[in-house]
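A lone chain, given as structure tokens: the form predicted on its own.
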Amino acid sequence: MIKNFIDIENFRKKQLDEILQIAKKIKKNPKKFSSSLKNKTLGMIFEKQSLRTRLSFNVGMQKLGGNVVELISKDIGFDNKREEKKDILNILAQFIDCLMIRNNNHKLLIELSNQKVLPIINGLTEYSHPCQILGDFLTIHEIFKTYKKLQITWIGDYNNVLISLLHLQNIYLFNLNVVVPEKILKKNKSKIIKYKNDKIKLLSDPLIGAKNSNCIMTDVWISMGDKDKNKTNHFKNFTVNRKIINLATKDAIFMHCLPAKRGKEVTSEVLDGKNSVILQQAKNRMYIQQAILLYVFKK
């Protein structure tokens, strides 16, 4: 049976717990897993820029004993009509064992995964970023040991990272404040409301949202491919600064999936400060990616 990793909402809690446990085991004893994917090959297609996803999948696969080939979209005809995408995928399946795609077409990922000829992993689309959020959840597990009584607060845009965070919350039911500018919240309320439960609060004031939070998360205000360059006008007072951090609990952590626009969504003081766990967060991307790879390969 072909396993894919497209969206967190496609999984049950038990399956996600399994992936998280695998990641913890790999991090604790990497040598034990150094030949787990020997003779397996991961193909990677990046149609969007990438630093952390590229490194974490590439290095992570090699540390599991596997091989990696980066496929340039235009060179293999994946970005044009030279061949049907389904035909390209069928050919790739003759040479590689798994395909990670980072693109701006979530619908295409779903179509390819439905072919069931090769495991497909979502490395980021315009709709979601499941690897990032599951890696973030691994970091939260490490720092707080339990998530059940935590208050997590998102301060920023309604974007792909937030969607995956909402998917995760709907499964684990932790307390989540979603703090989005009022105009953006109104524009996307019909999309957000389907995830709403009694542990989610929708807010537009970062100062209210940050109060007594254990974890504050943010992201850039304008994502790659976002054509609304005037969107930043909505984010007045949304910069995560020391004032916002001071409203959180004493042991609160600050998370950012990176890259960050210093002085925009977050100040350098916070990004480089004692509450920031961005480097632990980035490194954990590799362990969660390795766990996802082992999960999709597991029969």
Ligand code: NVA
Contents of the next structure:
Amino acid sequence: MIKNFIDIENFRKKQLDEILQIAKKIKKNPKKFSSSLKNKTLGMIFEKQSLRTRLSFNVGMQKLGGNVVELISKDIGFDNKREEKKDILNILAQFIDCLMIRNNNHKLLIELSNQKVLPIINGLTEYSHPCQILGDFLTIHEIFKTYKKLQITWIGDYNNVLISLLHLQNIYLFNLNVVVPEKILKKNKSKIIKYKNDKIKLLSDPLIGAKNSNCIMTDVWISMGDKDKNKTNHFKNFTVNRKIINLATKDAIFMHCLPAKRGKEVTSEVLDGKNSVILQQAKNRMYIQQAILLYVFKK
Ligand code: CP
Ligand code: NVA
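Condition change, the form predicted on its own to the form predicted together with norvaline:
The complete assembly is shown below, putting the previous chain first.
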């Protein structure tokens, strides 16, 4: 059976728990896993820029004893009509064992994953970023040893990272404040509302949302491929600064998936400050993705 990793919402809690457990084990004892994916090859297609996802999948796969081949979309005819995507996938399946894709077309990822000739991993689309959020959950576990009573607060845009966070919340049911500018909230309300439960608060004031939070998360105001560049006007008072962090609990952490626009969604003071866990967060991408790879390869 071919297993995919497209969205957190496709999984049961038990399966996600298992992936998180594996990630912790790999981090603790990487040597034990150094030939787990021997003779396996991961293909990667990046149609948008990437530093962390590219590095963490590449190095992570090699550390599991596997191989990596980066496929340039244009060069293999994946970005045009040279041949149909399903035909390309059938050919890829003759040479590689798993395909990670980052693109601006979530629907295509679903179509390819339904073809079931090769495990497909979502390395970020315009809709979601599941590897990121599961990695972030690993970081939260490491720091707080729990998630049940935590107050997590998102301050930013309604975007792919937030959607994966909502998917995760719907499974683990932690307290989540979603602080999004009023206009953006209104525009997306019908989409957000389907994730709503009594542990989620929808807000538009960062000063209210941040109060007593254990974790404050943000992301860029304009994501890759987002054409609405005027949107930044809505983010007045949304810069995560010392004042906002001071409203959170004393041991609160600041998270950002990166890349960050310093001085926009977060001040340098916070990004480089004592509450910030951005480097641990970035490194944990590798362990969670190694665990995802082991999961999709497990018979
Ligand atoms: N956070 C993240 O996915 O980073 P990259 O876009 O650099 O891969
Ligand atoms: N929301 C951001 C995440 C980058 C990792 C984007 O899509 O550009």
